[in-house]
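Coming up is one lone chain in C-alpha cells, specifically the form predicted on its own.
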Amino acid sequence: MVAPLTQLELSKFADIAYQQTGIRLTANKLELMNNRLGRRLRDLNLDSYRKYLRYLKENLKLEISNFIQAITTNETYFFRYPFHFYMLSKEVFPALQGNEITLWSAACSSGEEAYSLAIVCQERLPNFFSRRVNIYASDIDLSVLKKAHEGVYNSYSLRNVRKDHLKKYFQPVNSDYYRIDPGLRDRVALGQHNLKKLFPRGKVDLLFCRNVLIYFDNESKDLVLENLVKSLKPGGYLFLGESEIVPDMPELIRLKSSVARKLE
C-alpha cells in the first residue's frame, strides 16, 4: 500500500511543476495531488511518491507530459461559455478586417475549443471562403494534443453542438462517440507551446486563453499575460475564462469582464 503524499514530497513536485510550466502547486492541494499523482504511481507500478519523484527527475522529457496531465484539470467541451461565441458572431467577426484572419486557442486541451472556433468561423465569419483563415491551437501537454489530433469526442462533450452542426461536422463512431470531420480538423494547426514563452506563429487577431491563468502564481501570470498581449495584433481580441477578469493593462480596452481588445 502506498503511503499518503507528504507536504515535503508535494513541495518537491511543486518545484518541478513551477520550473517546467510556471504552475504553482500550493500546500492546500495535498489531498487532490495525492489522488491524482497516486493514479500515475499505479500506472507505473511504483509503491511510493519518493520513487516517483526519482523517476520523474530521471525521465523528465519522457514523463513531464504525464505529470502535467496529472496535476491539471483538462475539463472542456464544445462551445463552452456560449456567450463568448455569440459575441464572436455579433460583435467581433464583423469588426475583423482584411483577407487574412488568424486565431489562436491557447492551452487548447483536447481540442474542443479550437474546433468550436473552426465551426463558428465557417458558419459566421463574413466571407469565410474568400478569406485566408488560420486557426492555431496549442497546449503544453502532448497527451491532450494527441487527443485533439485524433478528434474523437463523446456525446457529453458535444452536448452544446446543434444537431445540424453535429451532422455536418462530425462522423459517428458508435452510439456515443463522434469523430471530427477531417476537413474541419485540417483547418486547425496543433502544436506544443509553453505560455511562459512568446507564441512562435506571429501575431493573431483573436486569442482564446480560458481557465488557464488560475494555475499560475502572480509572477507567472503577469509573464503569461504579457506574452498573450504581445501576440495580439493591434485591434485584436483576447478572451479569458467566463469567471476571469481581464486585468487593467495599458494596451487593453476591457469590453466585458473576460473580454478585451488591444489598442490600435
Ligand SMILES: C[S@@+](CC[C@H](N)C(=O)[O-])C[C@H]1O[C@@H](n2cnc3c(N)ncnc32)[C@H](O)[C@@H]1O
Given for the second form:
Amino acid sequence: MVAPLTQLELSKFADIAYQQTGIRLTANKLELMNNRLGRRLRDLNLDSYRKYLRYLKENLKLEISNFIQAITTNETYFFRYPFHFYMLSKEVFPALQGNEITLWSAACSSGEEAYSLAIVCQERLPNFFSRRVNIYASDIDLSVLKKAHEGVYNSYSLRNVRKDHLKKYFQPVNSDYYRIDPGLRDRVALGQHNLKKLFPRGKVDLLFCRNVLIYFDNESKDLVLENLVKSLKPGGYLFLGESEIVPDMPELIRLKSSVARKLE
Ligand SMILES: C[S@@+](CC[C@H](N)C(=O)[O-])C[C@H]1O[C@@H](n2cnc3c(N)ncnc32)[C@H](O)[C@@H]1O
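Compare with the form predicted on its own: the form predicted together with the named molecule:
What follows is the whole complex; the chain from before opens it.
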C-alpha cells in the first residue's frame, strides 16, 4: 500500500514541473496529483512517492514525458468556443493578405483545435487552393501528439462539428469513433514544443494558444506571452482561451477580451 502524497513531496514534484513546463502545481492539487502520479507509481512498480521522485530525477530525460503527461490537463474538443472560428471567417481571413498564410495551434493537445482550423481554412479562407497554407500544431506532451497523429475522435469530442462537415472530413470507425480524413490530417504539421521556448518555425499570421496560460504563474505567463508575440508577424492575430484576457502589451491591439492583433 502506497502512503498518500504529502505536501512536501508535492512541492518537490512542483519544482520539477515548474522548471520543465512553467506549470505551477499549487498545494490544492494534492489529491489530484496523488491520483495522477499514483497511476505512474503503479506502472513502475514503485511503493513510495519518494522513490518516484528519485527515479524521476535520475532518469529525467527518459521519464519527463510520462511525468508531464501525468500533470497536464488535456481537455479539448472540436470547434471549442465557436465564436473564435466565426471571427476567423468574418474578420480575420478577409484581412490576411499574401499568398502564404501560416497558422499555429500552440498547446494543441490531441489535435482537435488544429484540425478545426484546417476545416475552417478549407471552407472559409478566400483563395484557399491557390494559396500556400501552413498549419502547425504543437504541445509539450508527446502522448497527446500521438493521439493527434492517429486522428481518431469520439462523438463527445466531435459534438460541435456540423453534420455535413462530419461527412466530408471524417470516416466512421465504429458507432462512436471517427477518423479524420488523411488529406486534412496531412495538412497539419505536428511537433513537440515547450511554450517557454521561442517557436523555431518562423513567424505566423494566426496563433491559437487557448486554455493553457491558466496553468502558469505570472512569471511563466509573461515569458510565454513574450515568446508568442515574437512569433507573430506584424498584423498577425493572437487568440487566447475564451475566459483568458489578453494583457496590455505595447505590440498588441486588443480586439476582444481574448483576441488581439499585433501592430503592423
Ligand atoms: C487544456 S489543453 C488546451 C487544448 C486546446 N488549446 C484547447 O483550448 O482546447 C492544455 C494543453 O497545454 C499543454 N501544455 C502545458 N504546458 C505546456 C508548455 N509549457 N508548452 C506547451 N504545451 C503545454 C498541455 O500538454 C495540454 O495539452
